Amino acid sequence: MNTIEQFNQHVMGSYGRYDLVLEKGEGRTATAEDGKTYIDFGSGIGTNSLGYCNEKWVEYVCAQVKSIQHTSNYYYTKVQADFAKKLCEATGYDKMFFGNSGAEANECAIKIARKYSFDKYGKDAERNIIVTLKNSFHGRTMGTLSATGQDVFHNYFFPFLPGFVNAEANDIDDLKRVLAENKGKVCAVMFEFIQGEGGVVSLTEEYIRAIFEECAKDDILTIADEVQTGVGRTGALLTSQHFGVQPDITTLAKGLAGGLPIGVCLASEKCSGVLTPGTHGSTFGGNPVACAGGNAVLDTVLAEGFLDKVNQKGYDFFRKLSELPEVDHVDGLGLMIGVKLKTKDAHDVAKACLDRGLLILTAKEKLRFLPPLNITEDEIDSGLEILKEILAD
């Protein structure tokens, strides 16, 4: 029995899976079972932010797992309170919270929300809309897929969570006619900068400063799922900094540890007190592997200059992607970008990659790519000529 037919024998068939083993990387290349190499414009789907088995990521991590590997929140470690300290002062949020994915720091910020409404308002006020936006998706826990704004993943599932409304996106008058209709009754707005998982839709610059204006009105917290976008992966550390705001949440999760399971939920210091003792918790929340991966991460994102090239290598693959004859368009920002095709299905282009050595992704109709962010000029020039002759085929 090989090592598809085992797994498939064991674990359910939840995911479309290639009939692909891998084995082993190193930098932004993956080598499969059978000794085949890959090119990785994907990176676990933004995970790997710094590729595989990075030099200072593996050396932070395997320090920590020789010192201590797991503890309970009832105790406290070095490892959390550096890896704390760091991301809320580069960031310049107030507190933050532990989870191990992105689907909990989401479901962190709801609580959040709700609780910060009911806290200063009272349970009476009903005060517990979250409005999130069409094509949105932030996590596949119930919570998180009752805020998720697309009909597909609405189903089976049923009943889902009252309390999430829809406006659609980069429609302003929408998202005050979804207000004005809850008036009273909103405690939050809740976004993506970039819906990655909607196919890498960006929002205007022009919807972005409405949602903070409409809900500087009514006290109405904002929201920013940066699971996706964060971490550098759009050419700053948030994506919130390219427009000048501050959310009063944001989530983060993905490129965060390196490939590490962690998520964080970022509060402002109006909201940072909410969570009292006894109200949310997570038993491998904060677990010092994660947080050792995510000092390396953080150490490397921060270095002078690392963003900057983020942001050269992200104008220089826009620039050569537009430049194929079969792109009818480019979306996104930084090294987080989506691919419109004139005729070719996108499934099948990422499919035909993958025969001839290049890992890509795929969002709705798009080709979707999130390649580590210290990925090399050379490295994409080479994914790119494989693309580019399966384009032309």
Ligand SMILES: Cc1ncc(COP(=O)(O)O)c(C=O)c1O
Second form
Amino acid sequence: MNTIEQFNQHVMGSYGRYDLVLEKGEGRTATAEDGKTYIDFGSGIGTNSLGYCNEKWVEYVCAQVKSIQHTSNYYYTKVQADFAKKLCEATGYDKMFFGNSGAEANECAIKIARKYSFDKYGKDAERNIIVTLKNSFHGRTMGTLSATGQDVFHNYFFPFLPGFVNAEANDIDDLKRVLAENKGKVCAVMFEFIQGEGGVVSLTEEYIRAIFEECAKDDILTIADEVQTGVGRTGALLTSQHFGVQPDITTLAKGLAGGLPIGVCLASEKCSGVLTPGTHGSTFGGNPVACAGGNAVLDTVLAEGFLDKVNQKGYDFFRKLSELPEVDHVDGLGLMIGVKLKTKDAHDVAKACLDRGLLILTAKEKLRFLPPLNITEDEIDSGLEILKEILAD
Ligand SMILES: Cc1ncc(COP(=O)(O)O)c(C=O)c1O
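Moving from the form predicted alone, what structure would you give for the form predicted together with the ligand?
Now the complete complex, all chains and molecules, led by this one.
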């Protein structure tokens, strides 16, 4: 029995997978069981932010594995304290909570928003609605699935949690309508600056400003889900920094620990004291090995000039993709790019790329590019050559 047959015999079939068994990786190249190599334009859905087995990352992670791997949250570790200090200082947030995934980070944000209003306005006010956007994606737990504004994820799992209302993304009038219809009952508006799973759809600057203006009028918390857009992905540590705004809460995950499971919820002073002992927790949250990976990512991404390079590479990548004749349009920022094709099916193209040695993602009907942040211009060009040939076929 080969690996794929063995796997499928024992693992639930909740994913559509390619018939590819990856064995190792180096830099921006993954190698399969049969020795074939692949340029990686997907980084494990934006997670291997420093590529495979980055030297600094390996050094930090191995040192941590050899010293202490887990302690529980009854105790403290320096590696967690160092990580939290770095992240809070670099993002301007007061405090953070440790989880293990994007969904967990968002669950924490939802709980903070609800309890903030409960503490301040009382239970009877029932100020607990969270407005989320249509076409959003916030995770697969029942809470974050309820927050997600895409019907395609809502089949089968009824009933969902009450207290989530959707507004049309990039439609200021609709946002105002939803807030007016639920006046006095809304505790937060939650959004992605660029809807990743929704097909790499950017919110407009005007709409982003409207979210902050409308929320400020009524003490409504702003929650930015930067699980996919954060940690340098769009060319700034947080995408909010491109727009000069500071949401009350920001969630991060994917690229934060360079491929190890982590999720954090960052909170401003206004709501950083909401979670009191016993109100929230996670056995694995803040795992020291994951935090060591996170320290390697933060030390690299925050080093002088790194994010400038992400911006430059993202700009060049975006331009080169726009010039391809089969490309209808390109959206995104930095190294988070979505491409709508004119005639070809994105999923067929992704499969053809795989056959030719290029790992590439899709999101809805688009091709999606989330390469490691330290990819080189030459590697981008090599991958683009493969894509070009396939699009020209
Ligand atoms: C914006 C956003 N939020 C939340 C999630 C859920 O993250 P996880 O799969 O780590 O729970 C994702 C995953 O794709 C995401 O893109």
